[in-house]
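A lone chain, given as structure tokens: the form predicted on its own.
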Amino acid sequence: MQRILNKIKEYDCIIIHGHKRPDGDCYGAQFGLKNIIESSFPEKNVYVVGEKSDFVDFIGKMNNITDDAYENALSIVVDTAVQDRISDPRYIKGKEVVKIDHHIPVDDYGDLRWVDTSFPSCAQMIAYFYYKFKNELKLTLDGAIALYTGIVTDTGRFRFRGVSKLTHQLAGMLIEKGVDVEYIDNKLSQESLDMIALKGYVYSNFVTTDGFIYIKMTRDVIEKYSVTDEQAASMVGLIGGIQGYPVWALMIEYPNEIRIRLRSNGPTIDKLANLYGGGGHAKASGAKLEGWEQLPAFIKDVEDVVRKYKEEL
């Protein structure tokens, strides 16, 4: 931490990245930095860039920037495991590139990395990193609304495994800043009737196979029900808990790859996400398949997951 609080005090741009299709978390980690970073050095040039988050969107706005900002800038990329899932590719464009991230290593790309894996959410590190250097740095109420936004989402209201005493103490710390709870709570919870529909449509039409659930978003089911790609993914937590069912996903379709959001209370999964062109934690993980073609020997991997975690018990 303390060597990236230098490379922030060394460059005069600072460029953050985060992940393709972002989450709260990911919005969270960015936004929240470049508002530490923004009030501790104003006279820094900060910039958050990548994909934009409908979600999210209240927390802040993408910037748009031209390839000569990267000229002698230092890049940051947050929540992101795997090179190829950086939002924005050009970041390696950077004098130096900074990778932190609480998932599981895929690659160690990056002059400087902060990975750490007992954090539940990247937003919950970049707190940290304030509240370690607290006597250098600021933190206005944009950024803790920010992180505080990202620590909500990733641990799922606090309910994730990774939740700790240090994860409410830094919470409390972000709304002694001023963080209203339930605006944020409001922000996070209003549905659409579309959203409520499409609830229906996946309660009415997931399957079962050998421990494992699961249900598809084809484009003309998302098409049908008027929500986003974004949106679509989110019911993924719908499916989950269902005894008998430890392993769990939601696949969406794209136009080139079938995105796969896998979760588990059981088995650890990251190492089959891994096999299928992805990875993230132990017990949720985001996976692709090239076609549907592939989703039989997807499941088939998954109930071996399941049988051997099974005969473990």
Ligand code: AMP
Contents of the next structure:
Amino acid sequence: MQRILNKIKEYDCIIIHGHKRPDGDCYGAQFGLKNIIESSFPEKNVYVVGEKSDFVDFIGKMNNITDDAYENALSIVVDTAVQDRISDPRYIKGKEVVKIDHHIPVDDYGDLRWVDTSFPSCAQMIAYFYYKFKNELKLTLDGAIALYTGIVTDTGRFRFRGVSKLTHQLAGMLIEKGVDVEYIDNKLSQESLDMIALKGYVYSNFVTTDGFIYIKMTRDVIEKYSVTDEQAASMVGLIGGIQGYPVWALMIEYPNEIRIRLRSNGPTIDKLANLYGGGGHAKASGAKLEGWEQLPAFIKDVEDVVRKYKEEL
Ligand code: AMP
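If the one shown is the form predicted on its own, what is the structure of the form predicted together with this ligand?
Okay, now the whole complex, with that chain kicking things off.
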């Protein structure tokens, strides 16, 4: 952390990247870090780049920058385990690259890395970074809102494994900075009628196999319910925690691949996700299929993982 702070001090321009299809934690970590650097070192140019998220758009807006901004710049990549998931591949043009992440490491990219899987969100890492150096760093309300949003979204509102005393202490610190808990919850909880209708679809169309539940989000379903890909993908939690089904997944169809959001409250699933071009956390990972024809093999692999887990109980 000290070495990262030294790097930040060394550079006049810092460009913060996240991952493709960013979520609340990615945005929270990116905009939280931007706020800390900008507030503490007003003379520096700090940019946040990458794909946009409608869900957490209230946190901040991405910057559009030209390639020459990377000349003599420090690239910081947050919340991203593997290089090919980094949003905006120009990060590599930075003079040096720093990786800050809480996922199980797959890819050791970066000149300087701070990777700690004990943190339940990357936003908590950034909040901790601020806390550690609070005598020399500043954080304003906008940054606190970003970090708090990252923490609540990635912990499922403080429900997931990894939530600790430190998580609550840092959340408390952010509330002290003025975060309005209800305002953030309202922003995150808003749902359209289309979303409610899609929930009905999910509850009527999930498929069960041996210990595994999944729902397919094909393009025709997404179009029929007039939702964004991000909204469709957010349905994964609906089929979680059902008795007898410790592993569940939402599969969303894209033009060239099918993205799997894989979840578990039983066996660890990140190794399985590694076999299908993915990874993440022990109980929440992402993976990919090249097409629906790969689905039977994937289901069989999940069933094997569940079977082994049940045998070991
Ligand atoms: P998601 O289902 O997209 O919410 O992903 C669950 C977790 O796994 C998140 O923390 C992601 O950052 C991570 N993840 C998703 N896809 C991949 C991938 N292809 N490779 C590595 N990690 C991933």
